[in-house]
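Only one chain comes next, encoded as structure tokens, the form predicted alone.
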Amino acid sequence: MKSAAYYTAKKITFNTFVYLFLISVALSCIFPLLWMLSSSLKTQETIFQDMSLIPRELHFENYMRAWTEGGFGRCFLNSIFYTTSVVFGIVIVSSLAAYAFSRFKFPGKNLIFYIFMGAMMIPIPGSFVALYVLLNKLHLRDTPVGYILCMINVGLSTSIFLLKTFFDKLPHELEDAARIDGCSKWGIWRHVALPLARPVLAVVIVFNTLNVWNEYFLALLIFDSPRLMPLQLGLMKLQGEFVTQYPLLMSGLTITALPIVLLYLLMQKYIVKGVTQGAVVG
């Protein structure tokens, strides 16, 4: 019989070859982060010849250049605020429909949900037209609202379909015992759902923000006016149709994914959560 010994030895070797493969795919992630960032700090001359991650001369002018030659101040507000608007109102009308469907009974119930579901199988470029015909009659069309409310029903399908899979699994007693306390249909949404449901909010709102966030496509169908476009119009105007200055490009590059950064590294522990709550819940 093998002994003890043996098995702890091959369970050693065993972890050991899936942290160096979990380091090797963090280095891989990480590693095109750290070059854009040293990248950014470079001229246009010695980001060609200086190949280390951290250059001998350190030029943090290019963020002030890029900054104000890509336009940022005004394209950087304005994703600001499409991204709140649309985030908020995903995660208002997504949980409560989330909520409908999976506690309330109505006729074509089940329907609506998988035409919500079909709704994730169609690429964003599948709608344009439709869209575009669409906010065209609206009078929609070169306004916030209508890229907002576009930017919405993007964001709902995958939102409602989390949502519903986690209010599928809360206990009815919780319910019970706040319908006993008074709670009305709108109370228990508000007071009871809600609170439970953090983790997985906190998925759909990274997932959203880093949609809205890194979304041009559409903003280029929607918008004609240069003062309404997103973030993203600031990086075009940084790639030269002859000659690109890339640490100006690198520099808008980080202005542009500091934000979404951050924002993962707070939300972290929510996240994990979110992923790992249809484990620990029913």
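Superpose the two forms; the largest set of C-alphas matching within 1.5 Å is the rigid core. Remember, predicted model here, so these are calculated numbers, not experimental data. Residue numbers count along the first chain shown, from 1. What changes on going to the form predicted in complex with the partner chain:
- Annotation for Val261: C-alpha shift under 2 angstroms between these two forms, rigid core superposed.
- Superposed on the core, the two forms differ at Ala26: its CA moves 2 Å or more between these two forms.
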Contents of the next structure:
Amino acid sequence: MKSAAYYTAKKITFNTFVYLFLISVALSCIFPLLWMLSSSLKTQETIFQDMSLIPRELHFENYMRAWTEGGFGRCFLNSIFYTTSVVFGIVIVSSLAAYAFSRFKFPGKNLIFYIFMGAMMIPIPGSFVALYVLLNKLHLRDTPVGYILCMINVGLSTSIFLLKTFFDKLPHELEDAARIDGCSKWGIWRHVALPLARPVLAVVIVFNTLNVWNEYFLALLIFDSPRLMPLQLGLMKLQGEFVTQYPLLMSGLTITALPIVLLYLLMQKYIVKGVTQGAVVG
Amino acid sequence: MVAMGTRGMIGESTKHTFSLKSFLIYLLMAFSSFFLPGCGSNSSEVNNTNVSKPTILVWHWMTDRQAPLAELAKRYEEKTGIKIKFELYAPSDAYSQKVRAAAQGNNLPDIFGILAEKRDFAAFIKAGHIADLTPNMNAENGKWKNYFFAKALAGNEFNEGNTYGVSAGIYGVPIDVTTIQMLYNKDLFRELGLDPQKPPATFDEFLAIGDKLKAKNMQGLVSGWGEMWMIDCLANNYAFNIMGKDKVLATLRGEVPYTDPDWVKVLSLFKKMQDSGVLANGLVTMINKTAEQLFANGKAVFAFNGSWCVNVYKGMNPNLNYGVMLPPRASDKYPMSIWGGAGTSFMVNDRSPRKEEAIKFLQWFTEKDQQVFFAEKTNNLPANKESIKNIPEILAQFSDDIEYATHPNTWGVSEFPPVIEALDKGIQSIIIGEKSPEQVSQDVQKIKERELAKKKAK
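Go ahead and give the structure of the form predicted in complex with the partner chain, now that the form predicted alone is out.
Zooming out: every chain and molecule, the one shown earlier first.
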């Protein structure tokens, strides 16, 4: 018979290892962010010479310079607008499509669904030139509408997949009850399916927000006018072909990362719920 | 039970109806405010249709040169009334995609650059996207052509009977030139007891420094050999030096095997460098940015880098005291060769209604004064040979050796990419002691034969 002290010691040892492991993982995640923050306050020279995380002198003016030299003002507003519009579009279209795929019976349902899933396998850069030519013919090149439509299309497959998986697990009794209460098909989608899918929607929102916020390649291809460019293009201006102004780049990265970090913190509760409820499957 | 539960849920969800509506209204308002001005013609098109004061649109990818380009555009507008609009699209790989896509949609600007191999350059010309500048270059007894270093023009030139099927002519305007050479830290040279005014001229002198480096526990040569193409560059430099251009090109054509003793000799140089200790630790996997950082911070005595490094080192360590030298020659039979030539070139859109104005701007842009200004601001070598007298000394050192410059784009024959890869990886294996020069030469030759057979079968 082992004593209580033995079990306590065993528990403490086990927990120590678990915590040490978790702390090391957390540090490895946080370190790049800390390094980015620290570098954003250094000068171009000290960034290569002073390896400490806490700079001797703090150069907050880097943020102002990054904001003006990267043209962040307009770009920031553009990015907020594109991200909001695209994510809104994806949520509406993918939730409707996923609900239809999950609940309705119509000819070619599986085929259409598999085509959507197949689209997830196509690397987006591979379709850029074709997309450019298509938008050009539709006179949507160099317009926000063209970019937003393309980005909605990019995010649809994964979102439909996530939402359909969730709707498949949703008890049919809930919808039957709503139907008894007089809900139409639209009403069921709006008042039953969507509110219940909030954790999955949070995952869809965060994933797609990240995707649109960090996108620059398609924007660069579609837009010619600098006034339409998103934030990431402003960031690219700070990264030189041979010479990169690292403090400015790091300041720009910090500015760019902030809204995403905030969004994640705000939606953290739902994301964890979404993932644990099986939103991310397969 | 279920119904009640659903009602409760419905009641809860109605709380969100208002917020959803507000969101929709907000979105609609944002859409209308954003799209109404955005859906019209873009600014560049508007500007470009202005007949009295045309605007020349230039696309480029050079983030670190936008400010001097904008300044030159301002000066040109003051002088001529013609507005030049430099539009920056970075990074370079995304820019390349944009140019290709724009070419397919016939949306290329008046002036643009192509970041690709010569065969892609040729494809653009054959598709009618690039104007032949030969008549302009040759006008007034070749006045414009004579501005440039011959090596700078070579990359933009297609000779008679070229393999790409392009009519002979000059299709691009170089705005700067580059050479890839060796650099040495003068302060560390003194520490090693070497004369900073006399960098090693021969390969044996270079190898002899290895012992001094070991004794002082210093790092020797750093370079971006993890990116491979720089290994290829140095290997080709020595191939030209040991066997001459003709034999190197004969190898590319498949007439001389890589198992030839001269090629084994070239590969052996890398083993000798490794054995003597002149190569820095970890060189095989080193990316150029790391190499630049090490050299700029005085952690390595030698570097193998392009002339763009002047600006890089200036940013990393303005007090770095260094000099430029040709790679030490391994043979006296043929001259040492380095890669170099046109750094950045601009092309004129052959379909542009402002083609003549665009050409005139490029003529002005490559005149001596503008080139000196551009070189001073960007620390790049000017393409105009007259400007060399007025540039910083370290840049002048780079340009001094441009007569030794060559580039695969000017050879008229190119090696198969798998062969280049095998050669570069083989050299890496030699450096880490995995393979001997003889083994690598045999491996490369096998791949060469395979590729030649494939080509023949086609």
